[in-house]
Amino acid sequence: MLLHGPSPMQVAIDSAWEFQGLTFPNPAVGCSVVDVHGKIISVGVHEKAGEPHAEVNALQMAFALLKDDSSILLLSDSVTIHDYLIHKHDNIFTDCTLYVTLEPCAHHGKTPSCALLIKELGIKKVVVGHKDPNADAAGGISILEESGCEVEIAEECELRANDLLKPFITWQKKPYVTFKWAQRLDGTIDGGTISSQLSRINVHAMRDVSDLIVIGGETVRSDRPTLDARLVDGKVCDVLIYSRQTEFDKTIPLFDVEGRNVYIASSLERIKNYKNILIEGGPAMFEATKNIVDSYLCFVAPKSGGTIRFTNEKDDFRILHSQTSGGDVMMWMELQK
C-alpha cells in the first residue's frame, strides 16, 4: 500500500505557520515548488517584512538544487535573488509548478513583483490557497494568466488558507489582537518559568513586532517582567497595563526600558490607537478582552507545578495550527463564539 504525505499546498501552509505572528505587516506565506512528477523540491516562506517573499526563497533553493548552484544561497536580497534567477534559470522552471498560499504580488514595493519573476522564469502552472484582498498587491493572477501560465484555486485549502491570512486581513481594517499565555500540562500558569528557550523566542519575535503589549497590573506587580524583545535583539514596543490601581513600584524592569512609552488605565480603550497588539496575561485578563481578542496562542509544556490555572469551563476553543517549540507544543486557535 502506498502512503500519501502531505499536499505541496498543506506543506506551504504548514510551512507558513512557523512564521505567524512574525511578518507584521505582511501576511504569512508559504511557497512549495514542485517537478513534473509531482516531488516537491522545495520549501520557502516569508519571514520578514521587506525581506524575500515566500516565492523567491522557494525557487532560490530550488535552483540551487536543480543546477547545483549553492552561491545563489549566498544572496539574501530579493532584488539581487530575482536579477540572478532571471538571468541565470536556463528554463529549469518550465515543467514546475507553484503552490502559494497567497497570490503572488504584483506591484514592486520593499521588493519586486513575484508574479513578474514567475512570468520571466516560465513557470506554466500556480495553484494559489487566496486571493491577495490587498489591492496594491493584488494582480498577480491576471499577470500570470496573461503569460499563458494556468492559474489554479486550492478550493479544498480555502479555509486554512483564509485562517492563515486572517492576521493580515483584519489589521488592513482594525487592530490585531492576539492573547498569549504559556502552561504546564496539568494546567498551571504560574510558578515561574514555563515554557521552552525556544517558545521565548518567538515570543520575543513576536514582541518585535507588535505596537503595543498589554499585561494586567497583578502580573506587573508579581513577575516584574522586562518584556522586552532582547532574545532576538529587537525593537522596544509600548505597554499598556491593565489596572484600576495606578501605583507601581517604578524599579520593576519594564517602567526602564528606553524608547517606551508605558499607559496605566482602567479600559482598553488605548488598544484602539495601535495596529498589532500582543495581550499576555492569566485567567483574569482573558475573561477582560475576550470581545476584543482575534487569535489566541498557547504554549503547553511537557511539565506540571505551580497552583494557578484557567478556570474557563464554558469555553470551546478552534484550533487553527499546532506544532512544536523546543520541546513544547505551540497552539494557535481562536475562540468559539
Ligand code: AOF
Given for the second form:
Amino acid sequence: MLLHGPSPMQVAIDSAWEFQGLTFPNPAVGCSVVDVHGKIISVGVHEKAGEPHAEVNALQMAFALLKDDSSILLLSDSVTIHDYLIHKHDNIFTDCTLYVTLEPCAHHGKTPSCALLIKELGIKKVVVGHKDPNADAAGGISILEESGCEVEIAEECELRANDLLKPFITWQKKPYVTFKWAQRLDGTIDGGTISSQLSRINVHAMRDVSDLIVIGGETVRSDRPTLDARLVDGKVCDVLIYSRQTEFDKTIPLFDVEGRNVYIASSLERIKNYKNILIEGGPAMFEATKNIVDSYLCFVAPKSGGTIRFTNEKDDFRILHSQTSGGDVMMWMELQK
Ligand code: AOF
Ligand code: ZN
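If the one shown is the form predicted on its own, what is the structure of the form predicted in complex with the ligand?
Below is the entire complex, every chain and molecule, led by the chain shown above.
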C-alpha cells in the first residue's frame, strides 16, 4: 500500500498554526517549497511582525539545502535575505513550486515584497491558500501572473486557510478576542500550575502582542497574578478587571507593573478601544463573554487533581486546530452558535 503524507499546503497550514496568536498585527502564514519531484524541501512560517515573511524563511532554508551552503542561515533580517537570494539564486528555484497559505504580499511594509522576490527568482508556480484581505499588501497574485508565474488558488484548502486567517481578517474591521484557559484531563482548573513550561511561555508570547488582558475579579483575588510577559522578556499591556466590586488589594502584583493601565469595571465596553484582546478567565468569565469572544484556546495538561471545573452546560465547540505544547494538548476552538 502506498502511504501519502500531508499535502504541502496542509504542512504549511499546520506549521503556521504554531505561531497563531503571536503575529499581531500580521497574520500567521506558512509556506512549503516543493521540488521538481513533488518533495517538500523546506517549510517556513511568519513568526512575528517585523520579521521575515513565511516565503522568505522557506526560501532561505531551501537555498541552503539546494546549494549545500548554510551561510545564508546566518542572516536574520528580511531585506538582507531578499538581497542575498536575488544575487545568488542562479535559477535554482525555477522548477520549484511554492505552497503558501496567504497571497504573497505586493507591497513593501516592514519587510520587502514577497511577490517581487518570487518573480525575481523565476519560480514558475505558486499555490495560494487565501487572498490577502489587507488592501495595502494585496495584489501579489497579479504581479506573479503578469510575470508568467502560474498561480493556483487551492480551493480544497480554503476553509482551513480561512480558519487560520480569521484573526487577521477580523482585525481589518474590529477587535479580535481570544478566551484562554488551562485545565487538567479531569477538567479541573484550580490548585496551582496546570500547564507545561512551554505552554506558559506560549501564553506570555501571546500577552507580549496583546494590547489588553481581561480577567475576572475572583481570579485576581485568588491567584494574585502579575499578568506580564516576563518568560519572553516581552512588553506589558493594559489590564481590565471585570468585576462588580471596585476595591482590590493593591499589593497584588498586577497593579505594580510599570507602563500599564489597570481598569476595574463591571462592563466590557472598554474592549472596543483595543485590537488584540486576551481574556484569561474561568467559568464565570466564560459565560459573561460568550457574545464577544472570537476564539477559545484551551491547554489540556495530562494530569488530574484539582476540584473546580467549568460546569457550563450545552456548549459545542468546533476545533479549528489542535497541537501539542510541551506535553499538553493545545486546542484552538470556535463556539458553535
Ligand atoms: C506574506 N507573507 O508571511 C505574511 C504576509 O509589514 P510587513 O512587511 O510584515 O507586511 C505585513 C502585511 O503583509 C500583512 O498586513 C499582510 O497583509 C501580509 N502578510 N504576507 O506575503 C507572510 N505574514
Ligand atoms: Zn510577504
